[in-house]
Every structure is written in C-alpha cells, then in structure tokens.
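Quick heads-up: it's one chain on its own, the form predicted alone, in structure tokens.
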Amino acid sequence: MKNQLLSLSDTVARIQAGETLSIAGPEALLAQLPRGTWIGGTTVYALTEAGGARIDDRLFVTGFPDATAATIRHLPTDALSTLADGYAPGGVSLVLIPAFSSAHSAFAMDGMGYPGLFDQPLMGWVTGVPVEEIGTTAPAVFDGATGQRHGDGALVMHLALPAGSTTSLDIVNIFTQSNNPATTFSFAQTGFTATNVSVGGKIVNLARYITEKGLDTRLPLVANYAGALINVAIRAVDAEKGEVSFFAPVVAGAVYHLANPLEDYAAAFAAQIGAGGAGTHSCNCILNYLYGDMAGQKTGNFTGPVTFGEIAYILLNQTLVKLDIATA
C-alpha cells in the first residue's frame, strides 16, 4: 500500500492509470474525480507525514497495488446484512459509511450479527464534515465505479489478493480503564442514548451524574469485549433533558469504566505504535485529533484520514485502526 496526500490533478492521474484506490477528502474535490476503481469518503482532516492537518485543497489517497481484483458495492441500509456476500476468498474488504446516517446507526447496532462478517478483515471508517458544519452539511461517500454520491448506506470495496497473501487488521487504543467505582457504569438498554445508568448498584440519571461530578466527557467509556478494550465516546450531555448521547452504542449488560486521563495524546500513540506504520492503511478518530490537539503533531508513521468513527469489523470510537497487507 502507498499513502499519499495529493492534489486533485495528481489523484486524477492515478485513477486514470487504473490504480485501485481509497480516497478521503473534501466533497468538492471528490465530486470532480473521474470514474475508476476507487471509493471515497468526505473528511477535511488527515494525519500526514508532517503531522495532523486540514486538507481543504488536497486528497488523501491509499493505493492497493497488490489487489488482483476489486468489486465495489453500495449497500442500502436494509441490505447491510449482506455485506459479507461479496467477500473474495483470501481477500480484504473496505467499507465507508456516512456519519449520522441510518446506515451508521444500523451497522453500529446490528453489525456484529451480520452473517459471515468476521470471515475476513473488514476495515473502514465513518465519513464526516468540517466540525463547524456538523448538523448543516451531510457527510457522503463516492462510488468511483459509477460516479455516484451517496448520503446513506455503506460503500464497500472487496479486494482479491494474490495466493499466499497475509493480512493484519488491528486497533490501537491509547485509553485504559479507571478502577474508580464512582465511574463504573452498566446500562439496561443498548443504544446511542441513555438516561438512567447503574453505578455501584444504584440507579442514577447519567446526564445529571456527569454534570454534578464534573466528569471529563472528552474521555470515553471503555468496556472489555472478549479481551479487547473498546471505547464509546460521549457526544453530548443534556442535564436538563436528562439524556446522554454517544458516538457509538452502549451495550446492555456490559460494564463500562470512564477512561483514565492522558497527559499527551500524540505521545501516547507514539509509545504504543513505535516507529512502524509506513505503508499501513490507517485511520484515526476526529475526537483524538481535536482533544489531543493533533494539528501539526505526528502519531508515529501512521498516516491516514481523520474520521467520525473507525471500523475494524465493528464500529469504534477514539481509536486508531490499521490494516497491513503482505504478499508472498
């Protein structure tokens, strides 16, 4: 794989050369790209070789030169459960979903139960918009094969790889669970919003509890899913309404701990990922970018789009997702 931050004209040249690409960038630029073997998603933020940056006039391009075939599918929300039907044996699949869409919600809530979902690496991200345009501008995905823009559904690229290829899909979560019983929560219902929550066996209103305790909502709730620490980021707290909204669903019965605070986001990533990352297809969360003040800062050699949700089989928050492909 080759990651590059390119101009519109250079991106067009790579498409016209017949390359298989995943492209991230502003909608105005994505809309000008010619048809080809590519999928695209909207975001104006990226982690580049020089550090985090806003890329209003450029596109972040990842090439897959080792792919022997690529099939692009747009799946409406009611067809998301067929996602794995297009898996190429021994291959990998990439998926892009617009933030705040019905597909975003459906995939987050039901994705773990889709038939065959875990049968091959599934990596992707949730597309976004400039933070000042949230609520007024809709995120989108672009199907390079047809030239169509979609504001909902999932755009999937199934890649076939040479025989003997190996793939590695992994996440980097810099957060750890606090052991404080006062910030340990369990929920009675699965969903993107919550009112009441159990804290130490006592039922309280979560929004008012967060407000009264002065909890730092930049920190995610962290649960242990079969040995993997998975974050759920807090989107908003409405104490008057008594409701908390999240960027991913909390799961009924799971135990969540507020994360321990971090002194330095970029340093925490660098400590976990080391010097690797060159040639890796990766994405990192917009919340890490904003809360960690990552503009101009590097997270090792991992470059890629800054996203409104990360996908490593399931929807993730405040996480770096990375995919490596090695051919025999």
The other form holds:
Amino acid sequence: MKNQLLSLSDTVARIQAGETLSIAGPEALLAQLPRGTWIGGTTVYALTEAGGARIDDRLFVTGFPDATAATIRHLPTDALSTLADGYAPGGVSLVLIPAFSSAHSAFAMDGMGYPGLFDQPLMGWVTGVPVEEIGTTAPAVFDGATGQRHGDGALVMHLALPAGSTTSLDIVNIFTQSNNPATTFSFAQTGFTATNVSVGGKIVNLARYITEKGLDTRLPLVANYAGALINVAIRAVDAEKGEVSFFAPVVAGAVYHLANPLEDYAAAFAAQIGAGGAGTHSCNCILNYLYGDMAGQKTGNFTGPVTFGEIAYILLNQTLVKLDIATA
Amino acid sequence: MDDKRLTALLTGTTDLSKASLATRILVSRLRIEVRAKPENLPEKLTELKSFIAKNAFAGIDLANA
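Right, and the form predicted in complex with its partner chain of this protein, after the form predicted alone?
Full complex below, order starting with the chain above.
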C-alpha cells in the first residue's frame, strides 16, 4: 500500500489513472473528486510523515496497487449485518461509517455478532468533522463509484487480492490496565451510556463516582479481550443526571479497568510501533490526537487519517489500527 | 481440536495474545456470552467450531494457545 498526502489535482490524477484508493479529507475536496474506484471519508486531521496535522487543503490517499478487483457497496443501517456477504475470498475489506449516524450506533452495538464478520480483515474508521463543528456539521462518506455522498450507512470496499497474498490486521493500544480495584468496572447492560456500575461488587452511580474520585476522563476504560486490550473512551460525565456517555459501547459481562495515565502519547506510540509502518494502511483516534497534543508530533512511520472511531472488525476508541498486505 | 479443549477455552480465561485479532475478539465475545448464559455453551461451541472450520488461521491460533 502507498500512503500519500496529496493535493486535489494530484488525487484526481490518481483516480483517473484507474487506481484503487481509500481517501480521507475535508468534505469540500472529497465532493470535487471524479468517479472512480475509491471510497472517501471526512476528516481534517491526519498523521503525516511530518507529524500530526490539519489537512484542510489536502487529501490523505492510500492506494491498493495489489488489489485485483474492488467492489464498493453502500449498506444502509438495516443491512449492516450483510457486510461480510461481499467478502472476496482471500481478500480484505475496508469500511467507513459517519460518526453519530444510526449506522455508527448499530455497528458498534451489534457488529461483533454479524455473520462471517471475522472471516477476513475488516479495517476502517468512523468519519468526522473539525472538532469546532461537532454538532453543526455532519460527517460523511463518499462512494467514488457513484459519486454519491452519504451521511449514514456504511460504505464498504471489498478488495480481492492475488492468490497467495497474506494479510494482517492488528491494533496498537498505548494504554494499559491500571488493575486497581477502585477503578475496575462491570456493567449490567451493553450501551453507549451507563448509570450504575459494579465496582468491586458494590453498585454505584458511575457519573457521581467519577466526579467524587476525580478520575481522569481522558483515560479510556480498558477491557482485555483474550489478550487484546480494547478501549472504550468516555465522552461525557453528567453528575447531575447521573449518566456517563461513551464513544463506543461498554459491553455487559466485560471487565473494564481505567487506563494508567500517560505522559507522552507520541512517544508511547513510537515506542510500541518501532520502525515499521511505511507501507501500512492505518488510522488513529482523534482523542489521542487531542489529548496527546499530537499536532506536529511524529509517531513513527504510521501515517493515516485521524478518526472519530477506529474499526478493526469492531468499533474501537483511542487505538491505532493497522492493516498490512503482502503479495506472494 | 476436540470439544473438551474448546469448551475449556470458552469457559476459561486463557490468554490468546499470540492469536490473530479476529480470533481474540471472537473468543472473547463467546466467553462473555457463555458467562452470561451458561446454557448457551453448546450453541457457542458450535459457532467456534464453524469459525475454525471456515478459517484455517483460527485453528492454528487455538492449537498454539
């Protein structure tokens, strides 16, 4: 794969050359692209070779030169469970979903149970807007095949690969579990919001507990999924209402630990990811970008869009997702 | 892998750090579902076996667990 931060005209040239592309950038630029074999999602933040940056006048373009075929589908929310129906055997699939849409919620809540979802790498991200426009501007996805903009549903690109190709989809989570009984939580219900929670077997109101204890809500809740650390980021705490909202659902039955604090996000990523990443398709979270003050900071060779949620089979928060493809 | 070993996998907490991300997340979901409703173990066992049958990487993941 080839990652590049390009001007509008250079991106148009790549599309017109017939390349298979995944494109991230401002809506005003995505809307000007010609039809072709590409999918696009809105964001104005990216991790570039020069460091984290706003990309108001450029597009972050990932090319998939090894793909032997590409099928683009827009799935309405009520058809999300058919996502894996389009998997090309031995291939990979990319997915883009607008933040705050019904598809975002549905995928987050139910995606883990969709038939066949785990049968091939499914990598993607939740599209966003400039943070100052949250609530006033809607995130979107663009279907290059039709030229259509969608504010809801999932846009999927299924890629076929040459026989013998190997693929790898994984995550980099810079957070670790604190393993402190006072910040270990279990929820009775799966959802984007929670009122009560079990802490050491005692039921408390989470919002008031967070407020009383002065817990740092920039730190995610971290569950251990058989060795994979999966974050849920805290969106808001309303102590008066007694409700906490999250950027991904907490799952009933999972055990969550508040993450250990981090001094330097960029350094933590650099330490974990080493020298790799140059040919990797990756994305990273807007919360890491903001909380870690990553504008202008380099995070190794992993470049890609900064997103309102990352997808590696399931919706993730505050995580770097990376996809590698090697042809025989 | 036999049913006994797969059942132990679903009812236990074995760390699968070396397994693919797909296997780790799927097994974790099945474990949560079994813990919530132990009577669903046979159904979840069938789902895991189907996943392994369909995806060779999962069999390798779990054989090495």
